[in-house]
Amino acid sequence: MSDFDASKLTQLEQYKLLIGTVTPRPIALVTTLGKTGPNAAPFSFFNAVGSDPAMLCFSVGNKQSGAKDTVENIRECPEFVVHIVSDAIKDQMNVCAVDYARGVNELEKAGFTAVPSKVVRPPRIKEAPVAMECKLVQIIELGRRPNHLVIGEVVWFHYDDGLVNDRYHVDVGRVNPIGRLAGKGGYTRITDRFEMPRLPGGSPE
């Protein structure tokens, strides 16, 4: 058995363990709006952490030279819309991924179609099957790094027309989105799935 005490690792080190273990991640193409224009950039630490009312996270770490475009735009415009990121959308997706210079529009690099969300000022993605249009909650400094965790309500769900029955259940299979794995470029499809019923007394969560 291989076992490693983590604060003799670098960085680096625990950051290659936890990509390759914690597999597959829903990945979240997040759209911003700062003083400079709009943004687009993929997370691949990001979950949904909330019912009541709806919240979803992502965690953003620093570049060299300070916060990422995203965090300085929600600072500036405490508002997002977080994109599901199906298998038809994952090379513009790649794009939006670039390290561009603050200012570069990626939805247009990546030629997306910016359309406007219903409650927040950011940009929604036309292309992209599901996006829901967030508040800011919180944004937590964690770590020496540090990483930056974004917490959202979500205030507006977007859903292609099929996606979605009367009774609130989402067509995964329909939907089509794609996860992280590790390295800079492990990804996988859901196109091995299976259901397990729930066990009695189990929880909902």
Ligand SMILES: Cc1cc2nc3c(=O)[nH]c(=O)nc-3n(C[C@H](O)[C@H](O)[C@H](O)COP(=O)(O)O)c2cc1C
The other form holds:
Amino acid sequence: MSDFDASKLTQLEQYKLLIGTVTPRPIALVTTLGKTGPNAAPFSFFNAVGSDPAMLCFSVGNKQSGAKDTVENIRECPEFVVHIVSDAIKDQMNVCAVDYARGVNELEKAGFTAVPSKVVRPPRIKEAPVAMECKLVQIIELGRRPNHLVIGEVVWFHYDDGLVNDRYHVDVGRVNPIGRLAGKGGYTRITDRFEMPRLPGGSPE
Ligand SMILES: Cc1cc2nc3c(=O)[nH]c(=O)nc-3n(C[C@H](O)[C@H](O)[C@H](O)COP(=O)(O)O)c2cc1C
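Would you mind giving the form predicted together with the named molecule, to go alongside the form predicted on its own above?
What follows is the entire complex, opening with the chain shown before.
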């Protein structure tokens, strides 16, 4: 058995254990808008955290020089769009993770098409099968590094045709999201799915 006292580990050691342990992680491709223009970046410290209203969160670490452009932009314009990273847009997502200087438009670098959002100012990525327009609820500063936990309320859901039915069931297979594993290039697809019905008495998730 391997066990570790977290207080004796460096930040990097804790990070490596976390990203190898909390897997697979969904990936949010987040567009924002700041004084220097639009920005897109992926974040796998990401999940849904509420449904009345619908809320999402993702967590952004700092880079050497300070806050990443995504956080700077959300401080300037407290709105963003979260796109689910599907297999079809994974290579473009990867381009958006390059540490470009502030003001470089990753959407253009990646060859994405930016289209106006319905109710928020940052653009939406046309090629993404699902996009959720969000208004900032809160940024919580976490830890010594620090991480910026961004919580947003979803104000508009977009789905490509045929992805959601009239009972609001999303066809996950057609969305075809990828998940992040550990390491420099570890990802997974959802090609080995199975169903496990809930037992009687199970409470809603
Ligand atoms: C799949 C993937 C997931 C990532 N997840 C995170 C994350 O959860 N938090 C984070 O701070 N950076 C994450 N990154 C790195 C950022 O995307 C990267 O630092 C990016 O340049 C930030 O862009 P920005 O400065 O334009 O905001 C991830 C990168 C990839 C490729």
